[in-house]
Amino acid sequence: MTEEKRSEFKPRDYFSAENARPSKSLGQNFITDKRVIERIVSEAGITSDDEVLEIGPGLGALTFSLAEKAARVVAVEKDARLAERLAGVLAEKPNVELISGDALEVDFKSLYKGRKLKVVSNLPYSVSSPILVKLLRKRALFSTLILMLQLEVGERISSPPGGKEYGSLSVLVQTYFDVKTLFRVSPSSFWPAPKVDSVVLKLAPLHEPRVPVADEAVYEKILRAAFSSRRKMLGNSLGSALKKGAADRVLAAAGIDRTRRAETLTVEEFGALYREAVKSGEIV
């Protein structure tokens, strides 16, 4: 792909050509700068045995330089007027896969051809926690992840306990991955510009979780209503996912006191929080 023909695929030009705008409804803001462009390829380590997923790949800047190392790029589009747009030029790219769908419907288990997939995405503002949620779910899928959130996003993934971003999703995610910040990036690297800057993230899926959970569905409902209310001591925000009275006995069988709060907890003491839930059968 030359310098020239990447050039058709400047959003401000194409938006412009079209007469339309980018959907703030899909969260498109499209990543400009080569140079951040450069390091997240960098830094996911793309070699010519790999395949890889990107989910939102909007005009394809991010796609084109992961198609110049990876053996394989899978890219899924939600928007049918950039797929459209991107397919032509793609079709001279024969190791890049593109779906014009909905990533929160598209089947990932498909997408697997034997190969762990690396994930490196700039992921849709409007979207990233919910997609974020689906690549842990099937994270036995992917040997890597690299993705930019919004900057409150990443924060709220990578936060240790005690602070004000730690809730169900930082839990969550730490359950499940080693989580790295990378880098930030400004908005002035996107067109049209965010009002909040962004972050890089490199999630790693460890090969067990951090604790024990043989029922992912169970832990996450314990998460959910530990963090329901953030002012509420455990032993009364608990009342959502356990039976009437069982907060306070699975507490103190987990050896947490009820008074504290969900935000103080870490994830073992979450771990040991579900596994007296799951051993009270008491579990709503």
Ligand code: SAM
Given for the second form:
Amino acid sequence: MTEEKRSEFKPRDYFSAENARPSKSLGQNFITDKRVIERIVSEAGITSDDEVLEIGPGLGALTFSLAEKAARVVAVEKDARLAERLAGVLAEKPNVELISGDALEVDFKSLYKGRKLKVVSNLPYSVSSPILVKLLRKRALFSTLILMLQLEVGERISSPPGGKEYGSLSVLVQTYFDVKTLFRVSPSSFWPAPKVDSVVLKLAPLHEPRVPVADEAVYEKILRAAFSSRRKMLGNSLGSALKKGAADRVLAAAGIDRTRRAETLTVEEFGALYREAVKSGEIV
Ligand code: SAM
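Starting from the form predicted alone above, please write out the structure of the form predicted in complex with S-adenosylmethionine.
So here's everything in the complex, that chain up top.
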């Protein structure tokens, strides 16, 4: 697409022509800084063999650049008006498949055509955590994920144990991915400008999870219980995942002091906790 054509889709111009406003609940903050777009696409290292999944293409800021490099781009947009608008301008890009729908409901497996997808997305902040969890559960379909997130969410994902940002999402993502923080993006790179900084992360799926997890639902349950009350000692917080009185036995078997708090445990220690919980047969 030429610069001239692309400039027709400046988000502010589009919305004022439509007499509409970007939706806060859909997390609509559009990238307007071309350097940010170029950097994201370059970090994704897209080649002509790549198939890409973009969640929330909006008005296509990233989509066009991705389509110029990739073999195929599948873009899922929940806002039907934007999807319709984008479908019109993407008609000249036969390698882009636009799905008008909710990324939380789309069956990602049906998008897989034999080559793992690269995920490149400026994620809608309003649903970034559930989308991340969905991507994580379907990670076998993806080769790498380049994600722009609200800084606070990015810090939660990449935080090491001990920090106040370290939580169940950090443990879950770090169990399955290598996490690298690529760069920060200031609010002035978007329209409308969000209130907070953003960050771009690269998530590379590990060949083997950092700890063996046979039952991911149980693992997630234990993580949620452990972090349910950050100030509580683990001996008390694990009560919602284990039968009455079992928490202390399971913690002792895992070699973890019952007085420790969830944010001090490494991913490996959560692995031990999960293993002993499963062994005990006392999960509720
Ligand atoms: N990619 C565009 C850009 O960077 O300028 C737009 C990014 S904007 C942060 C997020 C986009 O995701 C919006 O277009 C919004 O409508 C869309 N969106 C919000 N929730 C969604 C969902 N559940 N599934 C798919 N798209 C969604």
